[in-house]
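Taking the form predicted alone, here's one chain by itself in structure tokens.
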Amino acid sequence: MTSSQPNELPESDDTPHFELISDEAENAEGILYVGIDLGTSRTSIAASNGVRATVPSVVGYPKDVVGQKLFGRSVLFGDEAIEKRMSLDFHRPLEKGVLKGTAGEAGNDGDVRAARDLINEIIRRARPRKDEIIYAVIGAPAEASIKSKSAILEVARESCDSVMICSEPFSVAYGQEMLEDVLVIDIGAGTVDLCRMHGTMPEDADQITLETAGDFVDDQFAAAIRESNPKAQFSKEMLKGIKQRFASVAEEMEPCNVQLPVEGKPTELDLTEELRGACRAIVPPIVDGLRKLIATFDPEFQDRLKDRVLLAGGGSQIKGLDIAIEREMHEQLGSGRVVRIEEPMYGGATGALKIAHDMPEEYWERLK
């Protein structure tokens, strides 16, 4: 990697060789290593057998025998669950990237069951053999509490033989093999995770979690529509679909002309400014978080961090977001360079898979 390649971050000086590869783990037979990005909006998996899969993080259970007969099964996932949600007990078991509760807490058993079924389903989609044991690394928000991580471990252990939790932005950096003098921005639906990498495992002071993420954009978008078109009718799923198609912070963006019901009649509305404003609202908090991580770093190396900012996660697909963050960094911090990873939907999962591969076999044995 060199600075002459325009789509890559400049190489830092004296980059260390940073590997934990175990020959036993790399060549082990009968083990399926998986990396899982367990997100509020989507859950993705990358497996050592080459399979990758992603599914919206929603689970539905038929409300009665009519639904059971209609669907022919007791649980639906992802897009199918979203489409049939009026006939289902519908669950989004993750909030801000962590489980909404733990087993036994009042009102949380449904979400815990849904999280357990979701993890089981995403592992099933990785197509493990019946004779394989499963070693999993699961990404969690940078500042997830010990209780939240324990809850994820508890539900995952029913589907996996051994599980470990890692910071989502760390898994992104690890997958890109960029572990020194890098700032990672991982934008999900529930959280934006910022992480400062400097050749060691990140500590608490190296990480910041913000809640101004994809769901925040949806809320801002909804509020703007209600103000400009108070009679328009829409659901969260409708707004998510519009956002996924048109989201942009660019000065010149594709016009967001869509049809929404107005008092029951489909009506074409121009929501370009409402959507652009909602998307732009996440930029200042991100740059403020970057500023805090840069300002508390060794001053000799602060410029390196500014010039090596990695943008990842589903929210990174907002058109022009990398340029908007760069522009705000130049205004607030004097300089900055942002590069978007090539596969934002799988950046966390593939990084977690690499971590799983690189962990020595004896480490996995201790986790069982």
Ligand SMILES: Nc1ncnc2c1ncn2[C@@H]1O[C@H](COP(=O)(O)OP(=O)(O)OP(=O)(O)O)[C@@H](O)[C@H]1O
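Numbering follows the first chain given and starts at 1. Because the structure is a prediction, the values reported are computed rather than measured. Take the two forms, superpose them, and find the largest set of C-alpha atoms that agree within 1.5 Å; that set is the rigid core. First, how it differs from the form predicted together with the named molecule.
The angle of turn of the smaller rigid part against the larger, between these two forms and from C-alpha superpositions, comes to 9 degrees.
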The other form holds:
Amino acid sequence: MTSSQPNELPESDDTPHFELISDEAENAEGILYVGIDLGTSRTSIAASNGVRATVPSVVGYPKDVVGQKLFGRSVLFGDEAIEKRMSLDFHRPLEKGVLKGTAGEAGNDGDVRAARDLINEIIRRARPRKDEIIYAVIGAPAEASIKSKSAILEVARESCDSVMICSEPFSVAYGQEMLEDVLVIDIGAGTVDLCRMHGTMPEDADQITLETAGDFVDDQFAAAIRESNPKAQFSKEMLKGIKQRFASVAEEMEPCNVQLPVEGKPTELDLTEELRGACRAIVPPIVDGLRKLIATFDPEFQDRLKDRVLLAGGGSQIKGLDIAIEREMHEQLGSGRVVRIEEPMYGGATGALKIAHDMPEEYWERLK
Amino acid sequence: MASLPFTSLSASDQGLFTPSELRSLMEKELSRSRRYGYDVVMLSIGVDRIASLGDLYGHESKGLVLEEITRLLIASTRSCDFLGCLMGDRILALFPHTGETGARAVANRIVSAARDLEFSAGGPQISVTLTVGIAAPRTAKERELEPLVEQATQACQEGQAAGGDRWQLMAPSTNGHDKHAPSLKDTADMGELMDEMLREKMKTVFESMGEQLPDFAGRDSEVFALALKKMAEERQTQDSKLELLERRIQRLSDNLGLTEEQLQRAMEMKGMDPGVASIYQEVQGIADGDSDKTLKKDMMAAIYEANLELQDKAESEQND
Ligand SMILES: Nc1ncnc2c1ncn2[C@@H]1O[C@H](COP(=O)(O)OP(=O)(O)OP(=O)(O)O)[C@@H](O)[C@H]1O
Ligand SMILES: [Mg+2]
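Could you present the same protein in the form predicted together with the named molecule, rather than the form predicted alone shown above?
Expanding to the full complex; the earlier chain stays at the top.
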């Protein structure tokens, strides 16, 4: 018998890796599932091949042949389009989360075309293989009219083999595996969508749309700066950038010291109070909206609903917002628990992807 | 051996099982191993000279030592699943998904770890040595509780009779002739360490060396022992690696079995399953319960209906 102490073995990797196998299985079927979040300010995609992409929801077309030659393309998207907007025919096709026009209406053709190109582009960024069939679920704003929903369907069908629309807050909640008794707060650029989910598709009575979203914060911020520093000069885009860097509702926040031109001269300004005030302004209307949705819910489940509030959307990245909403809920409603979803920018897209996955094949077939 | 006198091993089962439950758990594990064809080994762990231990240090010292050994057993198996119980003064442990190689490695660890243990039962320091008897069945037929217990116990007794502080293998398929008492002088070691060819080769080398170097004559056994020792050491590291690999292979094939089962089910309900991805989710244990599944199915149907309506509306509008 040898007496040497045996070596410690390396721990075996306990999680079996099946991704590879399941990927192959999917590819064998040749289907790429995608989830798309079609937002006013951003369009994001999550695909079953693991790719995720996001692009500002703007589309630009060179105004003339010279421009086309200059850019080497007939259409530009996202940041690139924003940057060159002066020489472009510029579109935000999803203003207020809804396709601005429907085909055929005079003056709106440009937006419809832009929406079509945007959807086509975001799918292209998911890098489908040439032979892959694409099944897409698109999250549309909860309050989108039937008309705009069918407009979205129509333009999307050109880039996908089969496509379905579902309500955006539903896909957010579905992505978090919270199927029943959930309140979703989706803070976008143009709108805050509040949605009560209770196991079925949300109806009109389950939804409230507020205008106190990201753009509203920008406007409040601008107004506050005009008040405190009447001579400061800034653009909307500049303020949005500052907000996205510093936004917070917390008592203890990082000081928002930035340089803005004052009468043409770059000047250091402390905008902490102005920004905090602007961010805080969205809390009361949100909680007021929540109160309405809770009060009209089955009394037996009201407490459960208060305890299951999901915070999503780009605007939810304001620091301390979850705690501030929770505190206001405690004051106004007696209790509340708010969970900020992990990736607010992709919550809608990954949820939509999950729905696409879970959708039985025959349904996809029938909608082709 | 009509009914084995099991006592539950408190440190390993946290008092969760009664002796009879343990016994039936072992039997279940064995029947599973017969059905799915995975390896199991039975270890019987005895404290050498435990009777005199009681005489020397009092009866409680026995309990204390056994408790400590149990803890050591758990620690040195790195919580890999085993079923353990006390049978008389010996600990019985059944290791699923473990073959002969793995058993040797485990036994080795236990025996060496015990040498470093020290107890004091209120009085003087006590140190003990262990002997581990191993029963490693090679065919499914041999994976029966009572014969395995008997073989492991017998191996342990033989090891103790030979001086203890060792492990001893009892391989049932060869009627106990293939027992393994790892001592360098024991030429039975040879069969395990190298194949016949190697053995012949070494013999010829030694013979020819004896002819060439007169000094070498007579020292061949010394060299031989040295070589054996080196090889035994080498084998031990390899054994450890093998044990790990064995466990991983077992794990993979278990998962594969599960996957195949799921695929089979999916094929049977053709068209009812939402896709291959969900099968893998189930295999990985991240699938939802049934209630969620029904709910989700209803939700998918509702989304589909709504979209169908949208499509119809859009089409009828176009036709207007
Ligand atoms: N780090 C940040 N802190 C605060 N606000 C942010 C941050 N990042 C982005 N935002 C804001 O989030 C908003 C955009 O959110 P999101 O991308 O969810 O909107 P959207 O889905 O396109 O809009 P909508 O839901 O109204 O259609 C913008 O107002 C943007 O300024
Ligand atoms: Mg949005």
